[in-house]
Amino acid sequence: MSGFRTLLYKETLRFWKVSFQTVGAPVLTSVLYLMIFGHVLEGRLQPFDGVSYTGFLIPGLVMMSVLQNAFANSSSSLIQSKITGNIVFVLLPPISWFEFFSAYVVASVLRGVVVGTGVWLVSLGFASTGVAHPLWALAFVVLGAGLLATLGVIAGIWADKFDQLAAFQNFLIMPLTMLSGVFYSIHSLPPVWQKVSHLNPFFFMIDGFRFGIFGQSDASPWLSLAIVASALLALVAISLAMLRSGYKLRG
């Protein structure tokens, strides 16, 4: 697994060397969301019993940061390597496809967790929230980050230019994230939109993480866990199949 360790080190160093941009900027964006929405809606909404709106908002912003940055890390790394042509230096060494996949995904999960931790620490200045079920919270963070990192690998392989990757992010990742209950409880929606929300896998990642924090959620945590884990396994199978076939990687 020396190839895995070397590629993981390279991918981790890639985002850490510019951490002001890759970690600091997303944390600042989430804090701005927290300041604005918390200030405007605090006292007007109480999605869960005994939980302030600002407290309710924090887990959603943490998971949103984790998911978006896990996707951005793997997808941007692959598309940059493909466009600049240095992907050949990763493909030529005797690194298995599983090592290749694992290094990109683990590095992306690491970035997502680092950003999410930063958002959580800064948010403690706005509202104090405990962790009711740490293992549940950790499970959804890791599975959610892994799912979006894997989706980032797929997007990075599929895209031939930055415009295609931007379309993937703007028309799929962003809408699914914003409509997943980050800023609201789906019980506040009309019945039709509640059913639509249950078709969004991002909802189950964020709702499951909220259960880990508050012990309360809109859906059963076991259902959320099953859906997120199944989606992750499906995307892993697709990603590995694309890598084994050399789709858009081999000239």
Given for the second form:
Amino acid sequence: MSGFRTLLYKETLRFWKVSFQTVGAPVLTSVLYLMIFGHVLEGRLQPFDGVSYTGFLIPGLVMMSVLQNAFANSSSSLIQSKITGNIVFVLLPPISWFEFFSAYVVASVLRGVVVGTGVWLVSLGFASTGVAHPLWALAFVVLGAGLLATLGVIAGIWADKFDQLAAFQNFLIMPLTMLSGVFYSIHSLPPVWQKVSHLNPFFFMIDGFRFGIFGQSDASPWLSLAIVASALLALVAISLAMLRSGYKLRG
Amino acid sequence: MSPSDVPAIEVRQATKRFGSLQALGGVDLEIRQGEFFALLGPNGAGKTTLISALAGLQRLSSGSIRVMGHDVVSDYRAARRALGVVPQELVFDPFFSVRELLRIQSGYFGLRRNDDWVDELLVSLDLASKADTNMRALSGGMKRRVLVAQALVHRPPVIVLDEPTAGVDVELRQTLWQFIRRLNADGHTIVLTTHYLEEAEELCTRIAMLKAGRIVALDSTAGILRRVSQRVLRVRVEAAAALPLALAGLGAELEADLIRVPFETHDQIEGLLGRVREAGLRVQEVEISRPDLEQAFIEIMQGAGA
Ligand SMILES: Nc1ncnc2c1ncn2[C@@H]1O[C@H](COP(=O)(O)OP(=O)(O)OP(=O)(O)O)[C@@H](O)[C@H]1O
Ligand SMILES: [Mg+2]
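Can I have the other form now, the form predicted together with the partner chain, not the form predicted alone?
Whole complex next, starting from this chain.
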């Protein structure tokens, strides 16, 4: 397994060496959201009883950063390696497709967690939320990050060009995160849109994480857990099948 | 079969199609352990495709390849451990320094304490002073030497170099070949592709020539050179105003005081020199051009048909 360990180390070092962009920038973005939305909407919206709007927003932003960065890490690392050609250094050694998959996913989950932690630490300067159920919170962070990291592996392998990856990000990841209830409770939506939101796995990741933080949520945490875990398993199966077949990586 | 009888590389009926293009059209090839082998052929002949299949970077459409007896698909771990490949493209990872990259590459092969060998590689490839330099800051030739070092971190018994000297200056080319020769003397099997045919002629003991995905010649270097039918006799004479008629008919040419006559077998030489003398010219110097690999390459490629 030392091929796995080295690849994990390399993937972690890769984002850590440029942490200004890979960690600092997303933390700043979230802080901006927190300042602007918190300021504009504070007092106008109170989705959960006993929770201020800024307090409500924080777990959403933390989870959004976790998810987006987990996706960005695996997908951009893979496409860069493919386009520059240095992916051969990973393809030539005796590293199995499972080790390959695990290393990219674990490194991406790490980046998601590091950025999420950064956002959470900074948010303490705005409002303190406490953590009602730490295990639930952690479960949703890890599963959600794993899901997006896996999706990033799929997108990174599938895309041949940076703009294909950008399309994936702009037309799939962004809308799904923005419409997942980061900024509002879906109970404030008209019934039709509440139904539509229930088709969005991102909603369950963020709602489940909020349950971990506040002990209250729009959906049952067990339902969220089941949906997130099934989506994760499905994507893992797809990406392992792609890797095993050598799709796009071993022509 | 004792381990040293296992071929270093064994290619069986290898075909590879890219859509309608047949990049490899049924290649059979066996390279013994310890050989210094050249894979030659024009651009697009399929050399890199064959090497990619060997390295598991591409899958064959049909056929099989073994490295040191290990199938590159079903027994890929052992096959890849036995193989070091220097890719043709100048690829590098811009995030790391030379030493970091070599350590990481060692780790991929499960080697966690490899610093002594890494240092030796850095010295042998004249990279010691660049060990802590970021890859981005290296010149093209230096990057190529790092590629060689990366291919050798796990001391593979079989080393494949896809045009390792493209873009490398004369001095470094010498350093590189000296090093590769030493590896070969230590028992490593070397396979190289190059478009510098004098390099292949000087270094390699056996040659395969590939054209449009098929092997059109496979022989020892001496055997390939013997196939060159055309030789040239060069005769320096004292003052010749014109080419003697008796020679002009044989395709000879005159340039200042030098007559060049093509011939095919050595028993023609006496007769040719006789004709020079009969024309009243005094012979000063005679030289028979050694057939070279370039000539052989051209003849074999032409002979192999379109
Ligand atoms: N990924 C690919 N997709 C489609 N065609 C390819 C691919 N790789 C190679 N080919 C084609 O296969 C043929 C063989 O290419 P290959 O790279 O093996 O040649 P080569 O002998 O290495 O040439 P060179 O001396 O220029 O490096 C060429 O016609 C090339 O265009
Ligand atoms: Mg090539």
